[in-house]
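A single chain comes next, written as structure tokens; it is the form predicted alone.
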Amino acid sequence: MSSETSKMSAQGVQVYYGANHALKDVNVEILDKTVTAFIGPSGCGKSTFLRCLNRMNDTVASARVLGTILLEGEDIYDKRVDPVTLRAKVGMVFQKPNPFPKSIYENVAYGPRIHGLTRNKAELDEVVEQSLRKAALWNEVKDRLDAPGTGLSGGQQQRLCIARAIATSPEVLLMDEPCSALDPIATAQVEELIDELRSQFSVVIVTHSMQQAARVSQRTAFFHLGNLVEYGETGQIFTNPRDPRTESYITGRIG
């Protein structure tokens, strides 16, 4: 089943900010064309964990990740592998829309620039064009891409962000509470835009809303205290769980 082919792989990932053991041994496949959620408590450790598969906690000083993390077989904290480079094929969204000070054009055309992706102006504009559209902001901004990209409301902000993100062609794509600054409305389209991105990547969410899991991922990993728990597929976690931790979580026991 090409479902189920594994784009990352960690394995025994431990994490400590200065004398803080903030995630424990956690072991995950995450998997191509599949969108993977995950939810805990605050403060359990699943945004630190995010946030491995793209090194940014190297930008933490006090920060120490051990253990492996591999992405299509190859070791991301291998000493030779570049920060900035990987993060063009990791994505990562945040939990509040960041637009860069510039116009639409531009936010979307800054990664695919500094990364040499495009030969030429009409490249260029090709990538900005479908980056957008996979974001499903075109029809919104295609009439002024040289006005500010901070000038668009939350939820279009959110999808620049988006498409800021896919316009490097990543092969993972991050997000860490892409939602919670944004209205239903803003928030509806974000999902149903993180539904169409999984054909084409591999797509993480951080949420604290297991109605989101629920909705827009067909895996799901429990984290608490700073263990990944359980993992499995989204039905079975939360209609079937194996552990009585996933199970007090999901029915409001703990949170």
The other form holds:
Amino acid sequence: MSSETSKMSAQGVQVYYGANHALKDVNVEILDKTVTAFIGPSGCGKSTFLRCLNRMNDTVASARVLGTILLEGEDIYDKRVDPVTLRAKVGMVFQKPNPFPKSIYENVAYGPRIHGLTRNKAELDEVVEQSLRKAALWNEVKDRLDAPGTGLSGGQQQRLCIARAIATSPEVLLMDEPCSALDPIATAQVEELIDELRSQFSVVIVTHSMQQAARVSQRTAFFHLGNLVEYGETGQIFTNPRDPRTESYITGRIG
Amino acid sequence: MTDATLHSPQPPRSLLVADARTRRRKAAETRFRAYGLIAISLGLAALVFLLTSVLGNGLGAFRQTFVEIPVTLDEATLDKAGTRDPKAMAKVTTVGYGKLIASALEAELAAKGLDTAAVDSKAIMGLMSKEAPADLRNQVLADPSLIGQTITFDAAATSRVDGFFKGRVTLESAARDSNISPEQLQLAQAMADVGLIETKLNLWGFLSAPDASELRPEVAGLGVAILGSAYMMLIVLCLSLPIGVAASIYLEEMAPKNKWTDLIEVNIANLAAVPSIVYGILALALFINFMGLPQSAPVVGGLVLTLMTLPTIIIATRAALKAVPPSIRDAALGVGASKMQSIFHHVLPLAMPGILTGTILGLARALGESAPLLLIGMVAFVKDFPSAPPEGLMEPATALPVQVYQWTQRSDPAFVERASGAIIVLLVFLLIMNAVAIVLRRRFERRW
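If the one shown is the form predicted alone, what is the structure of the form predicted together with the partner chain?
Every component of the complex follows; first up is the chain already shown.
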């Protein structure tokens, strides 16, 4: 199913928020063209770790990240790395759909535009169309690209955010509980979309829902109290967990 | 234990009869409503009283009584050499023009058959403003081709005659007044009956004329004050908006949150509450005594009002920036925008309505501020218009609120009318600015 090449590699990652030790010694290999799910109870550090992968934690003044995270062998916390270019390669979709209060077209075109990825309007139009197609939104919005993105339904907004994230042709797509604000139908659409995106991107998804992790991912990591408890094939985690804490969580005894 | 008291049996109560506790609660609510209504009525009554008083006193300032007579501009008197050389013509002083007007007025009175036996010729001239000859002279010097023609000259009537036609001055009060006699007023009434004196709208005259001396309230206007206020607002806008917005963006979006930024924040909040006269003292010491900028100049006034407005703008802008949802910043950073790009492409446009509203309200406050201007010498009597910016910014001017203050200080009752008129003008400007603030806010918010 998935090629076994590693896309991102985290080694000994520690995160502190001030004096609070939020993430303790996490080692994970994110595989290429694979959906990796991070599960765990609230406050376990799964979102924190996700935000380390594109350095969104830089915006939190008190956050301190130790350890090494490699993207295709390059340390993303190296002094020479500009987080701006990193985030074009490692896109992110947030918990709450947050389209810009601009037109649908502008939402998708913003990333390519600021990174100078296209040379002219025709190319930009092409990128916008391709991104919206990949996000399974094109047919619904192609006649109203000038309409405000905030006027779409919740599920459409989230797919617009996905289109915006993939418009910069990222290598990894991070999703922080992308369905928690959506109804079941919209959730199903986004999950289907995630499965399609796997053919081109490496997708990392944080989720509260174990069923969702089981449905969409090939790899699952279970976090608990800042520790990475167990990481492996999704099927193995859910049917034959090695750690008793993982078993307690997936059977509903903790969390 | 508590369960027992909670569920102790109570006698059944009818819904139709209110018990004492319910009645008390209801009475308290009714009282509170009454307090609110009383407070609002008091406020409205004060507003109505203020508006009636200001409008009642001030609307007259926009009307002015004029003496209209045909004057023949005799070449032999005004330009003996006949060269139309402005320098030679300027040698004819206002006295010469005064004589011209006097003879024209007497001739016109005779022509209309009015009896002038009760008033001597000096008293007849006394019906007109002392400014009239200078007015005519300025007209002629500005347009020498008028010489030799007969023009209809509109001379402002003196403030007592003006007051007579507006009901402020009566024959009884004139009898006790050394400036005017009942006979003069009777003549004025007769002249009005034949159309030589007319009270008409003088909006432009009041708005554009410069201030006039204590003895000539009838020609005093707001021109210099409005121009001075406009210059100062220009300076305040050009300085405080960019500085204030830049400072707010830095403090809100970029500065680390530590005790230094906390200290700055507290001080900005305090600066907004500092009495404005303190800013006047600061400006006097810093801009005039230390930096040597001229007194009474709009540039100094503009600088002090900028200092005063900055905290207001910074507080408003920071509140507007805070109100932008953080998800927008995340979204921009998430697609790889830099901090600057996320602020200028996304956060600032969303915060714009709030920023503009805060700025305009700050400007409105600055426009109505008089205390700091008193200390930097803008309370001087200024009759000459400052020239166009930038030189004009260094030349003496007054400001609208200071002009109100100055006019209320003067003894002639005609200035009370002028001061109220100036207040109306000031209020209209403030209303316009507030309306613009509302319109801008609506317009930018409507975008989505």
